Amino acid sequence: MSINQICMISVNKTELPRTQSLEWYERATKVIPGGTYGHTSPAATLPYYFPYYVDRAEGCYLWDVDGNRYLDFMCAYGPVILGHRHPEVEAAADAERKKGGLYSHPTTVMVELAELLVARIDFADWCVFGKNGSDMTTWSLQVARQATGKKKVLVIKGAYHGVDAWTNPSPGGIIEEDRSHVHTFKWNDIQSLRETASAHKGEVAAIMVTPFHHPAFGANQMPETAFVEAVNDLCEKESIVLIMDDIRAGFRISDNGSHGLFGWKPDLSCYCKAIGNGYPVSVTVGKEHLKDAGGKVFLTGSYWNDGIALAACKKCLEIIKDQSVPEKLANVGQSLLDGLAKAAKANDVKIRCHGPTATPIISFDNDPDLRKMQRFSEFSAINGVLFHPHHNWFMSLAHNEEAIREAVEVAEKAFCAMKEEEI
């Protein structure tokens, strides 16, 4: 039997136990629209191949309700930066939980966390907290409008800033008025930026960008220095508020926010994923000149005084700094990409590797419909490794050398099978 035949037997192991998953999904469809929805919907990943419902997780692994174990490179789409159930974060959360949970007033940990963030982020003079990334991006836009008295916001074409009506990528329930003051320009295209700004000169309250472009169904794209400078200069000259949506990468690629790595000069910056290791918390920090406007834009939620999540966030941010987590994630992510590149080359499969390496992804040559990428992810999931087919992946502190070896071995089987199938 040839090595290729052995590879095919391994990756064609499609009969993973699914009984419990399908039973739960059938029950769910009767009481929940779609059974699951949004980015957790099976249709958003790979129906059947990806878990429908998770039972538990530990470190860099998770188990579905059928007992199938997966090496997790999705990390809850980013929030799990230290690994599932990190003991120090859980201990900090438990200590706060023993005092209580939710009150009509904040706890002092909110003040301590705010002090930590203001001290660590170079431009930050104040901060506020929420629960989701959308909470912060939408509130930041409102602050910019309050401060400037203007209505328009310019965003990158294809960027994702949350699920509120002004930015939700789905047309469901959206009316024209929701987006009448939102205008797009192209990433790394200075002419597009200037033309869009000129068309609305004197009306623009804010420009919202991500530190690097991470569109859905596409590879990460780094910013060109000239483009960053053009955005910074335009905002300064036109008194436009520059909002950094650092929800996805913040504190994952740098321990004080991502803006400085690329030269961005934001007035407001929003964070969420990775700052609480899975606990629900989001943050906006801002410059002093916007503090008064921030105080005038109502911001609240019944669960936002939750000291448990804030305590977890504080501990998580301390670990990120003290243990040089961004550097470790970058290194382990590079090891993963190097291993994938070597395995692909050995099987004559042409791939491209994209960073930042703490949030890596690969793409296949001549794959406009992502068929190759989906097939690769299917083969990998069958053998217990979760590589998302059209969203960047996430490294965690729990991804060690053993995990990388396991992932590369499974990927090599997938590349081998793809070569045999002539995909």
Second form
Number of protein chains: 2
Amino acid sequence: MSINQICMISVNKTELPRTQSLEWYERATKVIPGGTYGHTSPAATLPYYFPYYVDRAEGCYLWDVDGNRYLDFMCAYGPVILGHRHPEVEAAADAERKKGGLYSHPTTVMVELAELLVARIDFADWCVFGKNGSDMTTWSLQVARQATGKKKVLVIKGAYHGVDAWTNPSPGGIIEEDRSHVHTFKWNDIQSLRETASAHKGEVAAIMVTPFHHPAFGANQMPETAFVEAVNDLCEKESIVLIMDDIRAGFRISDNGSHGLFGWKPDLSCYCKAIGNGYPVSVTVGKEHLKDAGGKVFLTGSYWNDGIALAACKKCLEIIKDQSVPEKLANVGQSLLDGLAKAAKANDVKIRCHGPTATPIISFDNDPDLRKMQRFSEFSAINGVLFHPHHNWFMSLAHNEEAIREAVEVAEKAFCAMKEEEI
Amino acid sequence: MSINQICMISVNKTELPRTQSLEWYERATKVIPGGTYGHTSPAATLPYYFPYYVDRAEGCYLWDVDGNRYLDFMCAYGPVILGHRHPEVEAAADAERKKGGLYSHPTTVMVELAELLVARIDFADWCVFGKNGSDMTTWSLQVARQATGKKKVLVIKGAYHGVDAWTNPSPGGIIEEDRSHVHTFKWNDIQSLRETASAHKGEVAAIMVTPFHHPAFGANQMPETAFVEAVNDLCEKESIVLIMDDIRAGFRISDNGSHGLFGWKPDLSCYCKAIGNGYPVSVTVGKEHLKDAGGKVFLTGSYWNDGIALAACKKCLEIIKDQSVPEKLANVGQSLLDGLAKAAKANDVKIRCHGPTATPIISFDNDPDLRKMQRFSEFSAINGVLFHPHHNWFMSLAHNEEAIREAVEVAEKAFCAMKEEEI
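Having seen the form predicted on its own, could you give me the form predicted in complex with another copy of the chain?
Up next: the whole complex, starting with the chain shown before.
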């Protein structure tokens, strides 16, 4: 088959069945604002040919309500690290489910999981659990405030730390008091860090950073060593609590938290997503000197003793280490990026590849409004591969070399079609 | 057996096996601040003989890690409405779990559940889902702020609306700005309502109330009709959003939300707990005029598309209506209170019974420091029944007349022992 024939397939295959997705969306908009909400909304600048409603998933594939099969590089925006329906995690969850799951009291799996995390993460002396990532970033800030008696938190401009009022990226429903003690500095910019810290000297409870910068609508940015050291030093010198928001990448790029890979020295780290392979759980781990403060910031929730999610989390973290999952994700992600680079080059399309390769993304040269990225994503979706247009992708243990070949073949069609369209 | 013999049994049966609970607690305190946290902590003024860690549960019974069996009137602090491990809910959750559970996109069960809620709840035109109850009370306040352009929220003194900073009952980690627009008025006190509203006239976005007042460390208090009308009228007259926090009792005392039982006319209602029989899900429903504002307050979370919890919720709500669960809970709760009243009277112990009978609690006369209540709770726990000392209890569909007989027999031992001790 010639390249032109490949292109024809991808360009003309716009008759992807969509009836069910559209019908459900029509029904949904009547009873849910916007049909769905948040970053999964069809309105959230996703290509039209992304599915709206999913029926089922297995391994690295999912099927939408029209029966279309997709190779899934979104993995539920991060939680699915071992592949959908990983049998060992499902068995662990099921065993707990058969005992009951939720009681007025915790189960021993909470204690065992806490012991695992404290043993695994170098600086961790204790931990607590929540349901959402935001539960933990917000609680960590409160612990820092309790411990220091100070109010302010410094964060990276453009970083996302959850949906809670102090950090929600949208202005809807937010009042100025929600953010009156939140101040920003620029990623990898030591001068900006020092200026912001200096402007609020003696008032800063915490600095919150992600291990690497992963803004929406932008490529991942690794931290420079000098920047990491400057943040570490400032926190130590001024007794500022360093909070690592490791929710996006935690346990995907290292089996013991991402901070060590870059030299961060956090006092608290927040995890979520990949730790439970889809079961709802989030964690904060902390250093001994904050344990007392941690005990003083009231933390509870209707479902936080949920043994099912905690059992799934424990099994998932065991597999991540025992099967060297981060290394495997890095390798398979590298294969994907290598394949995409080669396919782009063969079609004279100029792309850049961004890591960490376990959470990769590409960008197109001269694509300020992300039009090329959007088109690439759309072409790929039509041909059965979900590459998100403006959020990093996620590799899972279920993404094998066969899946990568399929993804690269589809990407090649997309690059070829884009060349034909002269996008 | 004479009454004195009954008393001897309960007083002397303090050799309840506790080894495992204590050992696990010892381990837990090393890796979790306080061993556990929140209202389930052993430190949270629960009797010593309450279990610390639960192994399993079935129906209305649970077994702790020492193998002690308890008749459970806590039901995970509310979520377990149909009894632990209700087969139909488990089957619905399992069917969704076998399809996958969590994806980057929602499932159709989210739409079907939204349709069910909108059809069921008289004023509801739309809904959204979260994980924690707090997710929804906080989001509702933000929707009110978005819709009105105003900042302030009026709440009942002593009411609990979750763990988020603006309403967290503990001062730990909270800064004054978190609560600078939160003002309180007194339950069932129209003058207090008017004074508070008047002091902030033109600045109030929302009034948030529970359908009846259920403070910790106090008896339930039903609303007076005139108070409900005064709140309704004020909200209507001044375009204040009336938010019903129906998280504690929602779908336990009525199959379509608790507001209608008391005449409340909410614009938004928040539900959690009983809607999922233990699976983690929370809901806000709203009126049409707030749908646009609802779409503008960014709402997302790592696990909010979780089809397992949504499927469990849908099935649970269906059973609640189809099997007239609120009526059955009211009846069995009444049987319990009748039995307790009779047993108390037989022992010359003066108690009062408080409803709604589906979420009952008793109080002792002349018990200002709750010492009697604590002792009653402890005696009962030693004999295998969990009556919480300062939080309303929860009936479930699994509590049958046999369970009530057992509970009353144990309570009679407790009353008798208290009489002997002259507490």
